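Let's start with one chain on its own, the form predicted on its own, as structure tokens.
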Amino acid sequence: MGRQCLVPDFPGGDMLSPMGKIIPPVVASGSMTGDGPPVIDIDDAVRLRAWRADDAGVVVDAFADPDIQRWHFRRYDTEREALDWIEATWRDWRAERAATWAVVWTDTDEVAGRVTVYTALEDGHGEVSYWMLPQFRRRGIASRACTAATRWAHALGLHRIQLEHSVENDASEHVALRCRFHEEGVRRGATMHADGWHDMRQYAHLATD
């Protein structure tokens, strides 16, 4: 018996195809170029880099933070498990879907955090998301990573860059303001966390902003 088709044949079915877009990609595939996302120097102090094999005990030891646990919704106890965090993160980046970087002082090159953007490259749009080690909280490290991830966003050529966070998370709104994100809203009882739904506070920074 041959293949039936499902889709009928009419005319401007071809609308429904991808290749048929009127608007073409707003960031075209390839742009995440180099083996890693690229080291930034924020400042005299922090700058951003790919995360490393050798950085496997401080992913453990991050997502065995009970704050981490709660906001990030993970943890891995084994550095293996690390490892293969780490490696994914290179697989994200080689797949064009996110750019992960450790944060770290440019003397010592010590871990203090992690920043990622998730990239829809064709749509223009990106989410940041971000942690911090308890022992530099409060230092303002967070914020000047997130700025940085948001301008290297937006050099690619991302339009819009998005922020959410469970409204319970004080320290990601200010996280937030400080990066001069706009807040757009509260979305109910939109992300489950281990204690119940929580409501998500979102945000957006255009590049016009």
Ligand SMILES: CC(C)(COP(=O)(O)OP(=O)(O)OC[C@H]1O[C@@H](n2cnc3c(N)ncnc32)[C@H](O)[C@@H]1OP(=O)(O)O)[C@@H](O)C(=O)NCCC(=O)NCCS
The other form holds:
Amino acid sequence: MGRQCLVPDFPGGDMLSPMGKIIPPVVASGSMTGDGPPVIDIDDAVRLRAWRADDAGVVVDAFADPDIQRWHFRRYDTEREALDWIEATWRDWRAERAATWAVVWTDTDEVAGRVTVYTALEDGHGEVSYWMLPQFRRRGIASRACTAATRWAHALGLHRIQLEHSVENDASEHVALRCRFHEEGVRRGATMHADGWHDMRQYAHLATD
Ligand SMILES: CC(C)(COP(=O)(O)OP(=O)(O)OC[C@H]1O[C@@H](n2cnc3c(N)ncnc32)[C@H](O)[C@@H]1OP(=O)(O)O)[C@@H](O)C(=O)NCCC(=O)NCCS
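What I would like now is the form predicted in complex with the named molecule, since the data block earlier showed the form predicted on its own; can you produce it?
Shown next: the complete complex, the earlier chain at its head.
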């Protein structure tokens, strides 16, 4: 799925039977309904929609970008591989593990990027992740998409949305701060990248923020 950060409690829930638990699930299973994540019109210009099979070429282009490869640890060289990625987004929605949207221009439906909220319904947690195609960067699109996806997650009932990036990823840091995530610290040597272990800066946005 191109997920960047592997915070230990994702995907959520433990493997034990719910019998004996004294705290009910924060969000009931069955809350992520329908065939895929809902269309969200962020403003007049930008929309979030589910990925479609005919977006496969854009996914190949995205993962050819060195920055997306660097921070998301993978590449897809063929449309068949990209379609596998798209189909995984559909499976993750049906399994209530993640909502992944294409970020598109509303008037042309051209894909500018991707935003995901990984969901741990029982725990009431989420984690947001994003990339933008190079030609669409520095126009505030990632910030708007991340904010909209976070709002959607809180509206679903998730209390805490996490975000994490390498301390070397300045662009992602700016997005996190622009989206009013609160910094919570740095996990040292937390995630293996192509050039070795990186310290990872953590943030969260609470429903009450
Ligand atoms: C990170 C990324 C999604 C940002 O997308 P974007 O659409 O350019 O971000 P925005 O336009 O919303 O910019 C938000 C802020 O980041 C700043 N910013 C964007 N790119 C930056 C860069 N390369 N260096 C420093 N600041 C940057 C913007 O100036 C803006 O700052 P401001 O709030 O002070 O005005 C994009 O650079 C990207 O796809 N990078 C490769 C993949 C990646 O890093 N994914 C995130 C992994 S955690």
